[in-house]
Amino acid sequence: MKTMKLGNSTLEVPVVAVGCMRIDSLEKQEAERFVQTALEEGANFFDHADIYGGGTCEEIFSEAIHMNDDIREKIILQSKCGIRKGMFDFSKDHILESVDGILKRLQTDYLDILLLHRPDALVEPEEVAEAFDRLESSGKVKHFGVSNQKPMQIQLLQKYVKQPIVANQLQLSITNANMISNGINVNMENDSAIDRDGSILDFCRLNDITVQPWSPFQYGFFEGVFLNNDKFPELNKQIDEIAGKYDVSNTTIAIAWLLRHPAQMQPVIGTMNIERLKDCVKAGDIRLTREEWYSIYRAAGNILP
């Protein structure tokens, strides 16, 4: 698979990350076959979170991949922490405790990347800095990032944290593209002009932070997928026409649309279907034309001023 640098780090990663939030829906042999296929396809970047399946997803993954030193050298592991029942928690003690639990469940000594999951209103960045320093010095975490954070939150964190923020995981898809639309509709009096995230896309580009789009096939907030959905006839017609041109599936084109953006994003796919996984991997070999990219954007109901 095509690779890229993660943020301003030296870490070389696949352009598509494999999200493991739903791996607990697979039987043991299915999970083994899925992760083995991912490795065969070059999709060796696996995204986790301590809340996925209440921690069971990380356990299932480590068992499915038959974690050992040899396997660990061939994969890139990312996990997230900070979400607790009824609250968010970026306290030093919780971060440290969470990472220890993650490492135990993944049967590894270190994470390649740790992301802070959802902003904590009570965050004390000095504590985060202490936690990151301890995790880095102990070798438990190599790189750090955030999830669902806007520019000022990241800047506040960076005031105290000495480690570079290499990634920001954000919801983004063809149908959930406000962070792109508000940049197109500058100075316009329409809903698309509303900046709901503080120009986070431009901020990440300016600061060499890799945007990791999550739910790249979803519309709304986990309301369903837009592909082959009767609610989006024009969008699916356009995607299907372009898919036919490249002789690939509509899944491939939906990911290729994100990869075409010059921000050099790394979509996090959540499928547990092997064929769709392969279709996502193929997106790395396709570069949509400007005309194709904008035709899909408009077909989704997005407007040009």
Ligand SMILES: NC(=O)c1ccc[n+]([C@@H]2O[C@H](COP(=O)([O-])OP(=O)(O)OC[C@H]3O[C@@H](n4cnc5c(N)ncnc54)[C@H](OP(=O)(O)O)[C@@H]3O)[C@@H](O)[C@H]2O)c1
Second form
Amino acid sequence: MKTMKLGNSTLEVPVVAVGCMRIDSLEKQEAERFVQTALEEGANFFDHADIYGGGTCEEIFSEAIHMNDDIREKIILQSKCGIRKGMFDFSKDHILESVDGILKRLQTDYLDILLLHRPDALVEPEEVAEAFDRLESSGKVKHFGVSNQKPMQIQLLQKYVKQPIVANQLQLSITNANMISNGINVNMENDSAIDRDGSILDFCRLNDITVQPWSPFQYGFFEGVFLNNDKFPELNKQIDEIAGKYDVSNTTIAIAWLLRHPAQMQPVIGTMNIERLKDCVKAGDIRLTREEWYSIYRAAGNILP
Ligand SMILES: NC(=O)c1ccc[n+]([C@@H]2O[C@H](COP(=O)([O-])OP(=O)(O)OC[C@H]3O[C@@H](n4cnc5c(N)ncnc54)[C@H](OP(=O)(O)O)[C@@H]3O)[C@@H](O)[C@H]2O)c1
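Would you mind generating the form predicted in complex with the named molecule now that we have the form predicted alone?
Below is the whole assembly, all chains and molecules, this chain first.
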């Protein structure tokens, strides 16, 4: 699998990350086969969160991979914290407690990357800085990042946090690409011109923060998959045509579309299907042409001014 550097760190990571939010849908043996296949495919970067399955996804994963020191060295583990029932919580105590829980469930003594999951309105960045320092000096977390954050929120954190923010995990797919389209429709009187995230894509590029698109196959907020979906006839026609040209599946092309963006994104895929996982991995070998990339963008209903 093709690899890249994560943010401005020296950490070499696969270009596609394996999201584990849905691993609790698998039986034990299926989960074992899934993680084993991921490793064989070079997809050794696993994305977790303390809330996935109420913590069970991290447990199922560490059991399935038969975690031990030897395996641990071969994989890259990312998890997230900061979401609690009815609130978001970036307090120092909550971050520290959460990481201890994550490490226990993953059966490891360190995380390669910790992300703050969703912006906390009551964030006190000085506290986050204290928590990050403690986690770094104890060796419990090697790198730090955020998720679903705007430029100003990252800048506020960086005013106090000395560790670089290496990643920002954001919702992005072909059918959910406002962060791309508002950069194309600057100052136009159409919906695509609405800047919903403070030009986060350009900000991340400017600051060497890796964008990790989550739900790369979904439209809306978990409304369903756009591939093979009658709601998106033009888009599917276009993707299928390009898939035929490269002799790959439409799944591969949907990920190749994200990888073609020069921001060097690292999509976080959520499939638990082994064949689809392999198809996603293949995307790393395909570089769409400019014409193909824009044809898919337009077929999704996006307009060019
Ligand atoms: N930071 C955040 O706020 C946030 C939020 C949500 C998710 N995430 C992360 O992002 C990861 C991915 O999210 P997601 O699962 O919603 O993303 P996704 O990859 O867009 O969706 C995967 C789901 O779509 C299904 N699917 C059906 N047809 C498919 C096809 N042709 N290709 C691929 N998938 C197909 C999969 O089923 P099969 O298993 O049968 O293939 C699976 O249920 C999560 O695991 C999690 O790590 C982060």
